[in-house]
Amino acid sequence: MNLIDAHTHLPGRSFGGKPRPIADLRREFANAGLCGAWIFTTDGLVMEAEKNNNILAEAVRGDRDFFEPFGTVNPHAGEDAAIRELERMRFELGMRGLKLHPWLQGFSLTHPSVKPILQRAGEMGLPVLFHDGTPPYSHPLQIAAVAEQVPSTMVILGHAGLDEAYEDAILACRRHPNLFLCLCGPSCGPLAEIVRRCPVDRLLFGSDGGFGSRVIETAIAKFHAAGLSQKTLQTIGCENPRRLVPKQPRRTDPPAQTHQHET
């Protein structure tokens, strides 16, 4: 089975980690059973988003057949600065999505920059993956409330609520057609319940790969232990991520539309 991991990380210096060669990371991921991965910055979530977006883009430059990089922006930088960086990520660096972490980045979903950032991401066809499942700013229903305001943007709950809030993640997924769940974190019981009650075409496989050893193998084993059919595994692990982030030539042309404010 082809398996694309929709939740992996480029190791950085945050959280006591250290950078690793991308060739080693790719080899580890492939040996674990992946044919591709969405990969996020870690250091960029706690410092210098622009610098760390550059580091991520350069790291995967020769491995874009395997890795799909997701950059980040800091809502606290203000709407204009955040959207300039979002556009640079898309059109200069070739990023394929946006990762936001309200808990680490310390912003509320009611921050005035959040909706415009999500709106512009949707205009550019970038899915937005949120860390979720940990209070105070990352509850699934908080993220669902802002997803409702940007119906043309694909919003992903990166942990499907974890075990503590998976019921709310199910509710959010069933209520909002632009909201997807990445099954990175829930244990076997909640995972099986999510798959049973949610549209399967809005679910993704994820592992938190890049943090520690055998993380991906453990996540794959959990999916099998949950008793999912091969057809369901293929839909979640390959078809859905390919649909959200299709393989295509990387555009480097300038944005067709620049962000403007009303005066």
Given for the second form:
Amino acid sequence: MNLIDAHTHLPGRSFGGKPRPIADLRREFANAGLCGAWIFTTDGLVMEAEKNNNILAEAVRGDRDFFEPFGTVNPHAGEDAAIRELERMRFELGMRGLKLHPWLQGFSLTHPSVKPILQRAGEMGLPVLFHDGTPPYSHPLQIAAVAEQVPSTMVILGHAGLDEAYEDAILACRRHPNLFLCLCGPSCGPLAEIVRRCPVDRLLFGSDGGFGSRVIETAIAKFHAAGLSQKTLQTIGCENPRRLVPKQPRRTDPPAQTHQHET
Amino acid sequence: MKVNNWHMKIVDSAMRLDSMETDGAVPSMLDEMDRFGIACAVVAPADAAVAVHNVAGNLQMVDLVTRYRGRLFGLAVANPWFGRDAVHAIEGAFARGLCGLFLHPRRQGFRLTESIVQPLLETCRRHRKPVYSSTGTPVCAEPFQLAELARQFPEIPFVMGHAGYSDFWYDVVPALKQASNLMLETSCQVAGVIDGAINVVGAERVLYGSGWPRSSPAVEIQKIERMNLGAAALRRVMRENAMKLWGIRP
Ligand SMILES: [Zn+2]
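Could you please show the structure of the form predicted together with its partner chain, as a counterpart to the form predicted alone just displayed?
Full assembly next; the chain just shown is listed first.
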């Protein structure tokens, strides 16, 4: 199966980790059964977003046929600075999406910068993937409340609510057409229920690959244990992520767009 | 999928009834056990029994344990908010052979550290029964809250169900270190956390659980298998610790 993982991390120095060569990571991911991965910074979620955006872009530069990098910004930097970095990472670094982690980055979804950041991301065609499933800053309905205000931005709950809040995530997904669930984290019972109750074209496969050992194979095992059909797996694991982040014609070059081209 | 090819009969410390309709849940549970070489399982009642229909839930469990002797073992339930009735419910259940107490703070509406649970724990101490609690729910079922109870009742073995999954993973090992009578149940939590706990507190404090139907033996056995534990540690985790803790034999 052509499986794209919509939730992986570049290992860094935070959380007791250590940086790894991208070739190693790619080999590990491919051996586990992936044909591509959306990849986020780890260190940039706890410190120096800009520097870590650069590190991520540089790391995957020669492997853009496999990795789709998602950068991050910190809403506490303020609306102007955060949007400047958002535009820089899109146009200079060629990032394909925005990753936000309200828990680690320590912001509430009600922070005044959040909505403008999401609005701008949507205008630039960047999907926004949130960590979710953990209170007090990252619960599904908190994220859904902002998603509702930016209907043309594609918003992804990166953990589909986890086991404790997956029912909230289901309700959010059914209510908001711009809200997607990445099935990274829920156990196979909740996972089967999510697939049964949500529109299948708004679900994604994810594993937290790169963060912790053997997580991709466990995520794949959960999908099989949840009894999903091959067709469902194909939709979730391949078609949906390709629709949100289309394959670029020449993956080695960052897009040569300027601001005028996309307003 | 190749799981459990080491010819060992597993003792599973974490299965639950799917609903109070026995026949709806038990055949598929037994099927799963057969498919994955699970010799016997310690089973907790379904949500409705855990939250409100305690007595009926315990009777259902006693019935199953009798019908599937040596295959299914059962945990007693009582919502601590029922006070004296809750104590009577678990005393009756223990007298009929159930092997421990199942707590589910999120379903039962209490925090582990609230005093209403104390009479149930005192009952477990009197009857020498272990206590399994689901953990991982913020505010009401956190690893450190269970460790606090384990420190208050050093005579009772406590089991940290689902190992604090999901995002209390960072508290698992520090909580285990606080109380030697606190054991870890492996289901749902990621492999690295279970691995880490075994390295720090030893395989003798870790119990295999399928977490069925929330999780699945297909996922959970493979997870343990790939840790490459030594043969002795694997036997402890998959079988021996549970037999000793619950006082059961397949
Ligand atoms: Zn993640």
